[in-house]
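A single chain, nothing else alongside it, follows as structure tokens in the form predicted alone.
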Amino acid sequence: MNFKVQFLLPELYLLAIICILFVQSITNSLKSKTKWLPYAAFAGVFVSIISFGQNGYMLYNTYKIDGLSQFFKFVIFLGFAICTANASQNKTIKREHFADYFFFMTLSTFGLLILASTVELFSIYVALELASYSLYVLIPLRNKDAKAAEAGIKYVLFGAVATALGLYGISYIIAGQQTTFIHALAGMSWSWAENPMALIGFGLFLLAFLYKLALFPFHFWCPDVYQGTSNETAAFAATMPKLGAIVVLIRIMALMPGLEVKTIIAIFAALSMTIGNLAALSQKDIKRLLGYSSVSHAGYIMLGLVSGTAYGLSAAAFYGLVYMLMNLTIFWVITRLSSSGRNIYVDDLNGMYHSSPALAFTLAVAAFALVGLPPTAGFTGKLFLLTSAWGQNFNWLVIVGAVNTAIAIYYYLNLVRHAYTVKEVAPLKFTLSPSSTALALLLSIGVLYLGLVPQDIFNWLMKTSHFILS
């Protein structure tokens, strides 16, 4: 068996990070001793860093070192630091169960890793089936909120049905193809006329991650999950599964299905982006329009997928960084603004810029993000993916990706204009502290420099795609 110490090494050090809250769960007098966290993680992210430039196969060749799996690692890394550290004042749950509460949100954390680096079906299944049961008992915690069972209730039927599709499917490609390995997958047939079976499987295993990106009709899970869960957690669920998810969707998609396959998986992009728009044009819960806002985003996503080119998987992987970042980013304002840890309606950003400039600066860089206006990473990443799709027999999709866009605008800037110019009646009461606002501001930077900035990482992630589709 061939195994190389450096080639794991980001995936050690979280088993390491593991380990010690395991010991702290366990330990009366350590549980709620967790403030070490975040910066481990942050540390994590330079270790991601270190890892960078490795190629190669493992374990039997199940697990694979390449550019995208080290890139999906540090965009892990990044996203679990902003988690643990906007979840380290969690209000909603007790301080001697934090040692319980990280333990499985860094648990969760280590699926996402092995889901990035893994290149063979049933690992991938397992892998996956790691990053979801952490995040079964992540979403119902929130003291004694009947919204939060509903939510955890939801989350893991939903989740059982997508397990037993991904089931179905392998069964279905080992039947047509004989292999499971996605490296002997990419170089047969995935046509309907020359292997119904195979693409039906294909199909299938497919539909459990689009499940997990919230892509219609799979979303219904989506929002009832955003606004049943604690903030903190909403965070973390409306933005790491997403992660793992493309990272797979990438691999899947680089296997060159057939027109019939992309055809369909951009009529259902299509109909999210217009009904995850939609149905966010009447929200008044901000996580409630997030969810939603979340559909409509992974539709965008397929943009770059269906293409199926370099450029193409280029996109879709850069949005995931993209989408990361501006996500957490407006989680981080919801966060601070809700002291109590409940939901935060639109009218309750009333007048925040008077309150707190900086914060209220933190929600309309992340707004202007999400719709996608420049010089944002929002409008970077959306152009980077109606680039791809574009000349690629998916022009309509574009257009649809386009009016979609302008849809959006409506209720993303409905945000800022609350924050800025509408008088605050009873105004929210809270204190932010120098760390929070410097985070808050960094976030900004982050999404404005990814907007600003993008071509050195996009042009990386093109060399990348190149040798996965090679």
The other form holds:
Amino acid sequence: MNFKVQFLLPELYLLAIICILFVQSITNSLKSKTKWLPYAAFAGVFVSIISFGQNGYMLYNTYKIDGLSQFFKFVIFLGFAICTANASQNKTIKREHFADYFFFMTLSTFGLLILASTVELFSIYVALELASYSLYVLIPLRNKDAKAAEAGIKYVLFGAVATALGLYGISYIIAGQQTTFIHALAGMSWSWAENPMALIGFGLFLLAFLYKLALFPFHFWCPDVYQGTSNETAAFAATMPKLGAIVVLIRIMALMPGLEVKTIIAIFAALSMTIGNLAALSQKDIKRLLGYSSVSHAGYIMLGLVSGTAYGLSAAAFYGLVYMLMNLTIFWVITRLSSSGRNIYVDDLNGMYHSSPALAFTLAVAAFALVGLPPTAGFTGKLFLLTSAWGQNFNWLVIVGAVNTAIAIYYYLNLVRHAYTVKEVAPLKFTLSPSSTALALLLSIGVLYLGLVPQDIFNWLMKTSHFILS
Amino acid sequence: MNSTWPVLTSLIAYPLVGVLILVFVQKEKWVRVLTLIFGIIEIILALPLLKFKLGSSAFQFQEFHPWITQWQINYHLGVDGISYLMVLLTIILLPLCVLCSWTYIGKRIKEFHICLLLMTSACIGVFVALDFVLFYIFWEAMLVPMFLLIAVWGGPERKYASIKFFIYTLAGSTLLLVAMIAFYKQAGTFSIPELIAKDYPFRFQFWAFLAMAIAFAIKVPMFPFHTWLPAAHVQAPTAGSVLLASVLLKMGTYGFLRFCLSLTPAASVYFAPMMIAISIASIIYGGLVALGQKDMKKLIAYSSVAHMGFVTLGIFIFNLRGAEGALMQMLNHGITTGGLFMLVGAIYERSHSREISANQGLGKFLPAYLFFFGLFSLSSLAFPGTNSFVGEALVLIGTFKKNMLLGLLAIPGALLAAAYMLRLLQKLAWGEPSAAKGQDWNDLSLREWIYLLPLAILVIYLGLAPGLALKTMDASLAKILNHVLVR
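The structure above corresponds to the form predicted alone; please provide the structure of the form predicted in complex with its partner chain.
Full complex below, order starting with the chain above.
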């Protein structure tokens, strides 16, 4: 077995964190002492940067270290760091459960980290399950809230069905292509005429990940789960599993499936954008609203994937980073606003500008990024996605995407409008520590920075995409 | 290629520096004074622009820096005869807007001035961007401060007006975004000069023109895409209305000249009859609706629809007289309507009403105010000797040159303008005063003189000596028209 420690630095680092958290979770006196975790997670971002630039296969060719995997490990660590910092004050779970809470969160992240590198269908399946099972535990963890149980059950049931479909898909792929290695599958035919069974399997396998991404018609769980779970968990569940799904989808779509599959996905993408946006228009609970917005964003990511070119795949990967950052930014604001851990409604934002200009600014930056207004990262990401799909038989999808931006503006703008222009009736009482404010501003600067200077990251992604496609 | 002193970048970046400084200023009075100083320094920073070479159709003061090389997106700025005057107008308006808001804005003063500076920066950016993506970024960036100007400092219906404004214009922008991507895929570049130099198949031009024209028609706004305008104008604070009328609407017509005519010449010719028909409909409709208004601001807002109809008419008749008239009219409308909105704001501060009936009979009490109102009204109805006469006359000459019938159709627009503006002027000047309260009102203060006088001087200067303005634009307009007619 070819095993190189330097290839696995991020994974081993996270595994060490998991071990520490495990010890804490079984030691009564250490259960609430988790303040170190965000710092360790931020250090992990640097560990993942050190591991850049490595290439090679490991573990009987099931595990691939390349530019794409290392980029996503960096993004996953970054997201994990922000999520742990966000959840360090979680009001909805008891302090003595903190170690358990973070243990499962880290375990789920570990699953995603593995997902970024696995290139064999069963390994992908196992990694996906590792990431999902931990989330099944995390989501219902919310004190005295019946909706949390409902959210947990929904996530488990929908997740189980999706997993079953994925597994069923693998069996068809094996029957059709006699291999489960992605690099072997790359050279095979994926057309309906030549190998219908493999194509059916491929479609079913895709479904498991489209479910994780909450793409229409597998989106029903999304708003309910976000609404039911605590704000901090929602921030995690809304962003991190999607990164895992995106990286796997990039690898799968690089297999160049026929136009039939792409067209079906494109139709799903169009419906996802439109239905997600239309449903979000009437939402008052911000987490539900973000749930529907993530349904529409899943559609946008598909623009890059259906194009199938190096540009498209890079655009999708770049949007993965952008999406994570802008979503975590807006969740940061919501979590800070909710001092008791309750859900935040649009009206709660009233007059936020007076009580906390920094937080209001962060909200505005995040909301405008989610719409795709320049000069935020959301605009640059969308521009890359739309450009990649134009001229690849999907011009209509580009138009649908652009028109949807106009629909989305209403509900995102509404958030900013409430924060900036509506007078508060009963001000929300929340205290914002200097470090919280600093991190909020840092996140918004990150969103603006990625919008203005995307060049280096995108060039890096282009190189890795060419490598994957070659 | 880069000019020695990056004058255009300084004009865009300097207001942003002003924003950063304002963030740390606490005293309201200092916020106002500082923004005024920023505005004056911005004018000084624009002085190198006076070295603009007349008679040249090339882009001048160019600045070029690679930005996102992977996608050929560059930071590329420059001005030609079409954008030059619009940049100057934007810069002149900043200190005037600060002055006209001096007592009008009573809450969140710092934020208001930050919005004004952001608007100025973005508006200049739109006119000088020579990269499609950069243009789009500025085009969109200007929406946010304008939305806030209406939504925070606007009238009682500000929520409705601000959201309507934002959604309408953003909906148009999305089509522009699609067109931008399509051009990139077709030509492999976002550089506007390079895009202009290329030829595109007619079928492509057809769709690209439609996508861009809808975006620009909403911004102008042309009938029937105009419904956001009266609401936004009426609800916006004075400075917001001034910027909206003087600069924002021009972005639509600027877009027609820079993008539709230059990039899709064949489609422009194909769609010209439709555009002319819509322009004439805008002129007549705007005039008729303005005639029935009781609110002064609404009347001026609808008159804008009509005036901008003249601009688009001038653009799509494809002769030099018409194009000159259109560009002159863009400038004139910015000056005249801006002045009128400032005057409405000034009277609103006294009477707390914009109803004509509540303000009639001012002549007895406010002679200086009435002088300015009279001057700007005469300019608005294109009285000979004022700036608008030059623009409107050139458009009409161009239209008659193209087709006698079209000219005859546009004439009633000019007559309607006379009817609604003279009616307004007559009521304000000589109407029976509705209340004796007017006696207590003070005539124009020194501050009001200061912000009205420059515009009044421009009205008369451009009316009597339009030669210099026409010289700056002629070469660039001739180049575009040549491009369209020999496509």
